[in-house]
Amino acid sequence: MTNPLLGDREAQSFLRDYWQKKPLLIRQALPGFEVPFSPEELAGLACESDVESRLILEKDGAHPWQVKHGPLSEEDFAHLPETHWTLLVQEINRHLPELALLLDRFRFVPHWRLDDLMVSYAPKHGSVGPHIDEYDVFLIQGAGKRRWQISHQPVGPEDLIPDLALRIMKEFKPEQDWVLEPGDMLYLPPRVAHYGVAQDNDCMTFSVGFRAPTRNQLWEHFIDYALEKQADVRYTDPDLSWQQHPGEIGAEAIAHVQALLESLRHDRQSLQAWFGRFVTEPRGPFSSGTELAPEKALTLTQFLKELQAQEGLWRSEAVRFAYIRENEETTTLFIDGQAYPLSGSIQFMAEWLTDQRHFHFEQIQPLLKITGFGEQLLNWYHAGYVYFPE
């Protein structure tokens, strides 16, 4: 089936021909797309203490490409120059659930790979400079026009301007050049250099970024998990034999150390349990899995009554969800770095919860006949994983 978001390509053909291989410009990937907030509302959001934001001043700051991290203040916005600055707000999907629905259009990539939806606001000439990202990104033009130039030139540490908070290239030689209008979208694989500049005032661009953990990050997290789950074991050498030179580290000692370290290896089931926790851990200090937990607990009867009155539920954007099907009888649902085994009649709820973000009462009502469904949904409500719409 073709996907309008991908220029009427099939998802499989996009993944085969473009994903992590080459850029793709898609005109009117989202025709009629409208930004559901004003620049003033976005600035107000950037002043909140639980919002990750940055203000980037290419000019007229303390130094070129000055970065101010949020929470920002009214004073920060009061003295901005007319041009050459940018406001970035991360996880806009967490703060505006209607924008979270936009991410459902990217379900041709596994959810655990998705990082967040970031919005960039800029007046004319606003930019974050020519740079590369280490991950895939879809750039959706929401309002105004932005010029994008890209280059496939290799970029190393020596090609970046030193002593900056941003990784901006010293020199940028564009190879392709486009101006994106509202509804247009540009896909860029990792490490493709790009340079976006606002062409008029009130330019807004939405960036759908994907997670790409490094090998070192995986090892660090896995070792912490393994050490936590296993009892500590000391080095032993009951087969120690006399050696003529005590300063030498012998082959037997190295073999003992190797065996001790290899004892941290896990079987596939343990690796699954670790990885599910890893990919669903909170994004950072600004995300909190309990931020939507209700102050007052409800009985199941009260909950079902409220569920009907509110006409449904939303899944929280403050936490990550993923699941692994262990076998035909058990599926482990991972939420916010925690594991929740589901079996029996409610095993399907892992897939049900992770497949969508908004659950209408009409969808939920027939499922309430399933033993344990309502109770499990109530548990997720009390944990803040699902909530009633405001």
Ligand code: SIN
The other form holds:
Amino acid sequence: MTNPLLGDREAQSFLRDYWQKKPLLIRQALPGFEVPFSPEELAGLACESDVESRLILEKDGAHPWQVKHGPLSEEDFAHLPETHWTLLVQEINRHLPELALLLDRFRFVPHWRLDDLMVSYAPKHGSVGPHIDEYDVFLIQGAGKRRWQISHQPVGPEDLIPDLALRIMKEFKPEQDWVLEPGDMLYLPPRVAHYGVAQDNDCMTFSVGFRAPTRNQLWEHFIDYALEKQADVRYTDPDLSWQQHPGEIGAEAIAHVQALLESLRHDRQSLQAWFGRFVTEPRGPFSSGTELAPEKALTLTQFLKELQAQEGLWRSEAVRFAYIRENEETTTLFIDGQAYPLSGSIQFMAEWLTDQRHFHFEQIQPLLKITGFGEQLLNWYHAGYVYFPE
Ligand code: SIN
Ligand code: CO
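Let's compare: the form predicted alone is above, so bring in the form predicted together with the ligand.
Expanding to the full complex; the earlier chain stays at the top.
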């Protein structure tokens, strides 16, 4: 099926030809896209303690490219220059559920690869400077115009301006140049240098950001899990052969050590039990998995009444969800770094919960006759994993 977001390409052909390979500009990927908040509301959000924000002053700060981390204050906004600054707010999907729905359009990439939706606000000439990111990004123009220049030049640490909180390139040689208007979208694979400059006041750009762990990060987390969960095994050498020089560490010893180390990761069951937990761990200190947990517990009858009155519920954006199908009978659902096996009549609920962000009452109603469905939904409600917007 072709996807209008991808310029009427099929998701499969986008993944085959562009994903992690080359940039793609899609004019009017989101025709009629409107930013559902005002610049003042965004500034207000950046002043809250559970919101990750940064204010970047290219000029007129204590030094060029000064970065002030949130929570920001009214005072910070009172003395801003007319031009050349940017406000960045992370996880806007967590703060405004209707923007979370935007992420549903990117379902052709697995959820666990997704990081968050960030928004930037800038007056004329506002920019975060020419830079590379380590991750894939879709840059959606929300309001105003932004000029994007990109370059495939290789960028190493020596190519960055030293001693800055931002990674900004000393020299940027643009190869392609576009002005994006509201609804236009630019996809960039990791490490493609880019430089976006606001062309007018009230320029807002949304970044759908992805994440990809490094090998060291994987090992660091995996080892903690394996050390705790896997039974220990000792080095053995019943095949020890006589060697003339006892000081030598022989090739067989090294082979044994290698095999012993590798046996740690050969157990696929524990590898997937760990990986599901790892990728659903909380994003950072700003969100808490329980932030939407209700103060008052409900009985199933009260919950179903509320479900009908509220016409449905939402899945929390403060928590990451993923699942692994273990076998025909059992699926492990991972939520917020924890594993929950689902089997029998409610096994399908892992797929059901992770396939969408908003659940209409009409869609839930026929499922309520399934044994255990209502109770499971109520458990998730009590945990804060699904919630009523009020
Ligand atoms: C911006 O929106 O100004 C910056 C986004 C990015 O370069 O990744
Ligand atoms: Co960037």
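Positions refer to the first chain, counted from 1. Since this is a predicted model, take the numbers as computed values, not measurements. Definition used throughout: the rigid core is the maximal C-alpha set that superposes within 1.5 Å between two forms.
> Given a core-based superposition, decide whether the C-alpha of Ala259 shifts by 2 Å or more between the two forms.
Yes; that C-alpha moves by at least 2 Å between the two forms.
> If the two forms are fitted on the core, does Pro190 show a Cα displacement reaching 2 angstroms between the two forms?
Shift of 2 Å or more: no.
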